[in-house]
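Given next, in structure tokens, is a single chain: the form predicted on its own.
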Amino acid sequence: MARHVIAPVDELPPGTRKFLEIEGRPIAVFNIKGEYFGLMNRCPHQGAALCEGPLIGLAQSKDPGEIEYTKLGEIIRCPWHGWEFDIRTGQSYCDPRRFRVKAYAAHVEPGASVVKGPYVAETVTVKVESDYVVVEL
């Protein structure tokens, strides 16, 4: 499983995603909550960019005429069709047995971790003082 240092932590506030691509793959790195998540840029239903559509919730029903909002900004619809993926696993709302996206894991590392140092240029010690968005293919 190959890592990839996709931004300083500072970069990717919550609420948001960055879109990117790694080895050719269109990916989208998203902030939900302070957690961080990889998913596909490409709808399994007809190919659309997915990570384009807008984060929603899920609609939950246990009786007729209560509906719960639960999931909050962690499910995003296709902007083609409506299809509707879940952020944290890739799986299909639509046709949860048939299809899901592609989800990948993405997580913190301090800084230090990813950029081993200290180096010195000339007289001066460099250190990385900021964390870092990590992304695992």
Contents of the next structure:
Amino acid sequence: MARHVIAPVDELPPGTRKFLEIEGRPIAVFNIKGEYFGLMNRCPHQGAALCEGPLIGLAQSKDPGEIEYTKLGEIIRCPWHGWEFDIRTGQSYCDPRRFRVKAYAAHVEPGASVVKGPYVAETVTVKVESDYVVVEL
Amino acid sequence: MNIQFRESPEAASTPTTKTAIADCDIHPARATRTELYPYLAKRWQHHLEVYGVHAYQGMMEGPPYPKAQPNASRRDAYPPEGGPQGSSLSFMQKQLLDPNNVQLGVLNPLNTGQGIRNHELSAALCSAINDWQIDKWTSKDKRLKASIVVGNEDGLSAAAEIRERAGDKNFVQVLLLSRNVEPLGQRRYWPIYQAAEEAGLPVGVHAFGFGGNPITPSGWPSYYIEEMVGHSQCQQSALASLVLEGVFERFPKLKMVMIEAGFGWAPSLAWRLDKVWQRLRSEVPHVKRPPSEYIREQVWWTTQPMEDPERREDLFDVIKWIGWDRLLFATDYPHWDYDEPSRVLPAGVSEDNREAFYLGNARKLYGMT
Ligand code: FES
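For comparison with the form predicted on its own, would you give the structure of this protein in the form predicted in complex with its partner chain?
First the chain shown before, then all remaining chains and molecules of the complex.
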């Protein structure tokens, strides 16, 4: 499994996302409150660029009239037909058994280890003294 | 949260389909509120500024229900130069026509001048929309063909508009909406059918419209999702009315296209109609044949929204009844319930049927062969 350096951390502040292509695959990486998540940027329904959609929360209801809204900013809603997926897992909420988006592990590594380790720099010139967002693929 | 995240990603124009297709339901939009003014007499421009537009129902500032995505459209369909989704020819070419190899695209503008109480204004706006379709769209891209928009509630002025455009190769059908003041078979609409038949143009009935009646037969629902499925109920009553008022009998060469209301319900409606017609035909002696015969001979169906049953065989059974020669592929671009051409038809369809579905039927119906 190759690890790809995709950005210095300060280029991907909380609440933002970055779109890129890794090994021919369209990927989006999100920073949600300091945690990083990678998703395949293709909707399993009809193939829209899924990660262009808005980040919303999860509306659930135990009983009619009672609505719980959780996971704010952690659910991606497809820009076409609005299917919802959990950024953390790629799981769909309308048919979780059949549909999921491929999720890729993303995290931060210090520049020193990036320079040493089995990394491929995607779009980034790596400097030893900074931290980098890394995606495993 | 109707906010937009990023405008017009390049990823949107990734090619997906290689075979040529027809797209029988494309919605062009106006970039600005006043874009039609060049096609409207000063008198109507002033009228709009002073009085605005009065439809048969309230809540005209927006559609009756907020739609699932901004402007009921794909979030990735904002043109890079600004303006609402569907308002830029160059972006439509880049996002829809080129990558999907669309050979024929039929334009169905919505929010035009249809269903407006002031019939003179309605006629003027419809005529302006038709001029605008030629200027902005069909004359600039030969793949695009327009629908003649008519002031539907005034059959006579609508017929006049059709006659004026008849023979103009920019136009391939007449456009009505499914929600009207009365069911579509009623006499006030007959001049439209007569003029369309004379002109050899099919009449498309697109879901939607502001007829002033509740948008479902059981009243105003709570949710947009009910409006969406309600389109098929509305289309069913429109079609029953067309059959039972004798429109198909009176205009035997008339071709109707049911647009954006599904088609899975067609067989059951026809079966029910046939059954009650056998028992009650003395009430409607002008309906000389079983209703299903008129429907099968004179009605075509666009595919978006396609029924999507769990077993694809169920879908094929329905299509078998309707006829593979009666379906017209449509994306509904740029609307949010858009169907992606390469993903919409399940496997297991013969080459001939696929070709008819994606292109052949449309070319024949719209006289492009
Ligand atoms: S393509 Fe994403 S919901 Fe349909």
